[in-house]
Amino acid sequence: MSASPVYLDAATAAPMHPVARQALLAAFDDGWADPGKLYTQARRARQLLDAAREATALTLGVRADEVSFTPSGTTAAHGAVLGGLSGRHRVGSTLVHSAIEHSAVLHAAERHVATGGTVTGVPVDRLGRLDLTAWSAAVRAPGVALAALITASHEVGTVQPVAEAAAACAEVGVPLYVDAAQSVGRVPVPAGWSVLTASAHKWGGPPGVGVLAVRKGTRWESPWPADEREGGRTPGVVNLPAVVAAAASLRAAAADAAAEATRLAPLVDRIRARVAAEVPDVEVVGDPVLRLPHLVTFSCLYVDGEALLHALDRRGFAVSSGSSCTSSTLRPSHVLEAMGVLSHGNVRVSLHRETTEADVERFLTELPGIVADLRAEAGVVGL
């Protein structure tokens, strides 16, 4: 018999929690009505929505009519981006960006340069932390219009400075807009931002809902056509029983946040020691300190990265690799690239609220084994 499969891959899309698993079948049954509409079920449906909204801000820490929801974390990426370009197009037409961004993010840039704007990439450390003193230089450049920091990377679990690249943009007058994908229903966002990303599926909410906060008085400008819903900020409707299990799931996400990364974080201490003694060839890369508490990261050389993953996924291992959105091509990680860290045979391991102690062990005691055997397939004996 088979052993049970584990899954290691929170990172990019977490166990749906039970608790939003129960919001939204519930919703199923009260939140079909269009909210926008007067009559019973409708209000009904409003009622729902502005729960939803009101939670979610308050876990966020800012004013519900701040907060709205769309279709994915990438559509509010683009719209964080693109919408705070349009609010200050008068000011300029710069973006200033770190070198780690996700690829969402990098998608919009490569979107404003096509339409006339121009982009500057900020460089990292070698543990993938943003250079401050660059960044500094860069958004007192004349004409920028929009400063965008990751709160953690997606691919190494460092986390990044937000608060003092904040007190940068804050020093000339530039909004910042944070990705928080990673880092919501985890650890606190530091403060200082002015337009902040999330995703549900990151929490162990369900795929499709992201959320896109804007602070009152920031100059932002929906990049889409017209629409009167969510504040004018995403168009179309919402999916109401998603977006009330996303919130549901956020406000259990955070309250158990600080005790699950207190559990977490040890078992990831173990992997990043235990990788870095019993495989040899291995980078483990990231901060070892400054770090999501739950993210993890390493390199494998002489071994390519899909057939560690095909390996791993054969013993019942879930796991991710390389530029984690970026898998359909072949090139490396623009996050490793930009950390100047070994690219072969990547693995990103990320637990979750039902990721047990055995499974951490049973997945350190099979890797060598796992890699040795790659790398014998490959010619590669004796290391």
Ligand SMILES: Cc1ncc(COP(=O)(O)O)c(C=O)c1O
Given for the second form:
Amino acid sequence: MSASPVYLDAATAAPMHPVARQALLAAFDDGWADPGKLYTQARRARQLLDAAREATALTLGVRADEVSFTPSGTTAAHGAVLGGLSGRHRVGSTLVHSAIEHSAVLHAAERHVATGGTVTGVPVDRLGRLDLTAWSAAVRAPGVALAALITASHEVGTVQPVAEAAAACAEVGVPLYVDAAQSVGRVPVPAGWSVLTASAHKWGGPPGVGVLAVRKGTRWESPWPADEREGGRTPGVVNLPAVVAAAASLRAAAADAAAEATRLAPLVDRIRARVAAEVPDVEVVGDPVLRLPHLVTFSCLYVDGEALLHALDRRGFAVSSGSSCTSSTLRPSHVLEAMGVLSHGNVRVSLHRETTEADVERFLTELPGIVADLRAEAGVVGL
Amino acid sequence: MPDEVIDCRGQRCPLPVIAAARRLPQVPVGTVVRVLADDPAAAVDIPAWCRMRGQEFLGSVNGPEGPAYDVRRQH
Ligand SMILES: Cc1ncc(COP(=O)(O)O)c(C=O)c1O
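Right, and the form predicted in complex with the ligand of this protein, after the form predicted on its own?
Every component of the complex follows; first up is the chain already shown.
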């Protein structure tokens, strides 16, 4: 028996918004030419790219010439970190970042260390919220070139104190980079940042489009070999049809964001309450209030995360996990580790515009039995 | 010094946590059990298990036998 599929992994990739699909198909006909050339087809492509940039800038509340489209959220994050450090190398070579950044940011930080730079990681509390006192002290230290903060945790949903962190940076003139991949198109991003990145497949756009926004006056220098496209911030030709679709779906997602948050947040509350009440020995993690509206994470004691994902998949549920056995590196999630919460038996559920109350109910009805069966198989009942 | 050692080297999480959970009720209250575990997740999960179960996590040591975690039975 195969159950009807219930996709609950929007934080990895949201199902494509119908507006994105329409725009993508239209742009395949209309937007294949190179926007940099001087003939009719290219001018049409240029118009589409300019319109996509204007629309994206409007949603982000920035100027169009501050926005570049990159080949992914990951390349945007790499560019943000390395470019921010490069632009201020005369001031210093320290990168301050939270302990719960996305691996894209952490890998860029590793590259910085490998080339002689230093990094300061700032801890979070048990709920996954930034330690603001430690953050303020870290950005105040001499030689800080850039500070990086995720707007909301992609693994546990805890919203970070971006405005306060930005104020601490502003006091000492350190530019703030925010990785807003999980917020853009869903919740407002507080002002005060100098560099922002996002990723289209998180808001219902196509995969393979990132956004890099650099505010005017920020000392940011492209870390890539020279290329004049996209304001000189990211090399290579853009995937124009995908960019057009990304911009169209961002506008649609942003327009519906408040209503969607109002619809999804109570479903997440329901998951938090029911999982805690109906699955024994479970730890629901992340801030119960200061959180993203669509994302919830919990860990089931004595349960193997990979076995749990497979069991859920057999019943039609697609979810993610931060457990070590589900990662290629066989290391537990650095986010769960930084929070000091149970890392095995971990499940991340993330909802999207197609998620219905019935989907959530079916998940909540089946989960306790699935966990109980796995515990019975492993012989850990009553431990 | 621990009163006894359980060797979970080579085991993936959650097995070291399960081994600790099985053994602790069998030893007298106050006993310190050392769990040898080289799965990196043990560093997170053994302290988290102690917190959830009200047992005392004494700390980790990295000795010649690899990473080890000391737990004292509290109740
Ligand atoms: C917070 C965060 N930053 C960056 C990324 C990377 O984006 P992309 O998948 O477009 O490379 C992701 C997605 O995995 C993310 O969740």
